[in-house]
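Presented as structure tokens, the chain that follows is alone, the form predicted on its own.
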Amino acid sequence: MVEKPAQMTLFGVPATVTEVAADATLPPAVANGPLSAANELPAAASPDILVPGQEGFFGVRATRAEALASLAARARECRRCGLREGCRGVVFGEGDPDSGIVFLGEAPGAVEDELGRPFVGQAGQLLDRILLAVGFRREQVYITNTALCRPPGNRAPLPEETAACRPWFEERLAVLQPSIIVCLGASAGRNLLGPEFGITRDRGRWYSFGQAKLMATFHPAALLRDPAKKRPVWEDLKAVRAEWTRFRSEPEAARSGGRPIPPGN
């Protein structure tokens, strides 16, 4: 069962709510999605990426956290597009890489660029409260963006900028191998599900995305502009929490797609 929400006033709902069961029927991802025609979670794209479970020089097997740290170090040197020249640095992502759930936004903003962390500005603080309201702690999930560098003036990243950042995005998913992906906002949804995705029409639905289940909901910044969107986000994330709880109750081998990741030594 989903835990009782820690905060009820954020969404303005009564203290007793009916838990929403995860929808077992998943509509397929939009055809011709940006990652691949089959929308498969990609294998590691770079031959020198540290792979979770890979045995190193001393026979120590790499953890997901170590693989992500290796990938982040390489990403910080990226100059594939012009965004890196106009920002302070790469904002890679943070959280629990073994959680099986990824919250995916569009791009870092000014505060995120300053601090080097995703979702820490005003919208990020609201996201923290939303997560708590449905029983998540921020450090319990993994949070990142489709673009790793802040666009000038906090504008949306251009298609060529998103395309330049895509290899980093694919390699992160290859390391994380999430069972649940939550797209925050229209841009993240279109990036994974294709240009026909519409956030108002298509949010709150479960999609199949390779081995993962994917749902999109409104970006926290949209809630700051329009508080009426709080209720739909509440309903969406209740369903996400219920599915995550079910996922965490499965055996470890099932949770990692039959490929358990050895603990670090």
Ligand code: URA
Given for the second form:
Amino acid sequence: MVEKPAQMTLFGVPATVTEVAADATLPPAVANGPLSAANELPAAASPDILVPGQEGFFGVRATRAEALASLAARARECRRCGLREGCRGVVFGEGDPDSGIVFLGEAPGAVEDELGRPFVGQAGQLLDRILLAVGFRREQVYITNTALCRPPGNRAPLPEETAACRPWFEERLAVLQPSIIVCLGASAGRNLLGPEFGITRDRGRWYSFGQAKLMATFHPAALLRDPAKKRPVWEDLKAVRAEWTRFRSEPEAARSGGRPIPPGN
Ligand code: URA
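What does the same protein look like in the form predicted together with the named molecule, given that the last one was the form predicted on its own?
Starting with the chain above, the whole complex follows.
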């Protein structure tokens, strides 16, 4: 049973979530095309990562939240690119690490840098409303960015900066094991699917990314500039929500990601 959304007016259409038939086959065009080169995950996390479900030094199994907290502590020390010098701090990510779904933006802006939380400025408030419109509370999903530090003057992160941040993304993903990744905007889409990715052409389709299914949609900031983009985002996120509902209702063994921590933590 899908929750009734609290916010009904965002898209100017009734916000009841309709079940979209789950599409088991991924559209082959881009997944098998030139974008696939970047579309790989490392087989395993780096050896020093605290892996959820594995026994640590004290013989206690780490939860995902604990594994993320240990990763965040290491990320806060990162100086792999120059961004950290010019910002207040690392904006690591937040939300439910066991949700099985990750929303990925570009980089923190001024408000995010100030508060140390992703998507809390104007675009973030719109993201909250978009999520509610398809039946997600913000804290029900996991939200993060491809670059963890704010670029000066809110410019887009440079390719070398997102490349420097990529190992943190891969480690986050190894901990979160999401079933679904949603790229918010062209930058996140290019980052994960490769330089050929075009948001207008390639949004709204399912791709395969490691164990997860991935969809990209327009960034909420793009909706602020161009309200005509609300309708496609609404369609994309309805499909995301339906897929997430499907994953959640499947037997655990059949899920590709978002796996529960083994009992006995
Ligand atoms: N835009 C992003 O891409 N990420 C944020 O956290 C805020 C705005």
